[in-house]
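Below, in structure tokens: the form predicted together with its partner chain, a single chain.
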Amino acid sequence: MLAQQLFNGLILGGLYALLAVGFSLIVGILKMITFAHGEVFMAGAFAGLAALGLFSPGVALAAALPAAAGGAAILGAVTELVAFRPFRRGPEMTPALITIGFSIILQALALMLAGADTKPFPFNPDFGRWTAGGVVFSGLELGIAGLALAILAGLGLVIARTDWGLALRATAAHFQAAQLMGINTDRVVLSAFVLASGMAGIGGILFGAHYGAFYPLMGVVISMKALAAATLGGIGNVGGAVVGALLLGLIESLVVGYVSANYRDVIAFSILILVILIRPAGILGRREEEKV
């Protein structure tokens, strides 16, 4: 019991850290926040479900990823160049706003275009199923596990080895100087927001699959725990984007299993506004000081 709980908890974990590692990225980066990444996420699915119905079953997965990410990667592009690049110096609460009207439009154009009710996975995911000790492992399981781990994996190895990943974090640190030193900041940025909103668009497919179910409001709560869980890992911070991710969906799936489903969701928003009142940073954050 125990045991498959917490397997659940880290296939849940991972689902998160998906669109964790977006916020935390945007943040990071801009100090701003989009709240549009949601509907990103679930506009991903939408074009990896559009892709699955196009081809076989065999082909058919190959090309719903590439269909996810690069359908949310120009979404996210689209939200930097209309919502962020022009307000670069204004107040934070400019984008944002921007970004709230784009999580309207999406839910509604999806709701228009898809229909209220959910779609299923058109096909049977079936690769097979295991026991070890216990825990039930699927076939599917164990391929979104891997895939997101591979995807978390080789963004931590871009950021920390690349020339990108450098023009990223000295962005990051300091917008004004790293514009100085030359780095064509814009490019960083609108490349961080194709990345993050590819990595949820990857996120929506995966989702997709595990629950076996599409609907133009899949991208609202779990945008919330995302955001909850980049928070919990002190915002801005990537790799504590991922720990909080898979922390929060232990706790998830631990407080399903012991409590009650109920109030999943009402711990996972009230983990958030704990850490935001006492710790700002995340859990593995340094307290700033105020600067006056």
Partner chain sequence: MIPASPGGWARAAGLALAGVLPFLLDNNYVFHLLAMSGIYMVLAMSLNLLIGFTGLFSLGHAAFYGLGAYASALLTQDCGLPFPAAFALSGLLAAAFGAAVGFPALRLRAIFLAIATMGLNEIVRLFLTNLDGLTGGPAGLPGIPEPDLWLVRLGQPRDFYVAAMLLAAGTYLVLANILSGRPGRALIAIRDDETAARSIGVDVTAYKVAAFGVSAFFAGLAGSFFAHYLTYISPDSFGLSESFAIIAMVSLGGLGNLRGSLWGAFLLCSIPEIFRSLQDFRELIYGLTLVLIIRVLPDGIADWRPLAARWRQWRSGPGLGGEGGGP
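Next up, the form predicted alone, please; the one we just looked at was the form predicted together with its partner chain.
Shown next is a single chain and nothing more.
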């Protein structure tokens, strides 16, 4: 029972991590937050669902992943160009308010185009089911875990080992100093939004495949949990976002298995509040002193 809940928690945490890392990338660079990330996740899921209907089951998932990532990445670029770039030197609340409006628009468009009813996954994506060590798992779950792990590991290598990653870290450390050093910060920020949104889109199609459901409000709760996970790990810290997401997923799964599904959100967010009260910077975050 425990092993099964731990496995389920890791799958859920991997899905949270694909969004939480996006929050950390954006906040780490701009010190601002987007409230449209959940709707980008939802739009990517529906873009992938549309691609699923165009192909046979044998190639549908391979086509759905780039469709989901591409559709979400375009929305991420629009978000940065419209809601953030013109207001970087303005009040921090302005981009947040614009992204709230953007999220409402995306929800309304999804309701108009897809309807309010839940859309099922168009075919059975389990690809077999096995039991090992008392844990029941499917090919789909292994695929989700493997893909999430590969994406997160690849992102870590890109940030640590490439020129773009160096530019990203320099921009996050000090935006104006990075500009003075000749870094094209506009390009760095735009690419960070595209990357964060593309990962959210992949998370959306994987979430829909895992739970067999696509609906216009599917990004609302999961984006709140992903933001909570990023805060738990240390907002602005990519590694912290992954740790926070996995912890949140494990906590939720254990609560469902040993307490009640009705209390999964209450207990998970209560633990989050407790951690923030004890360590406001998060598990891997560092407290920054404000200079005046």
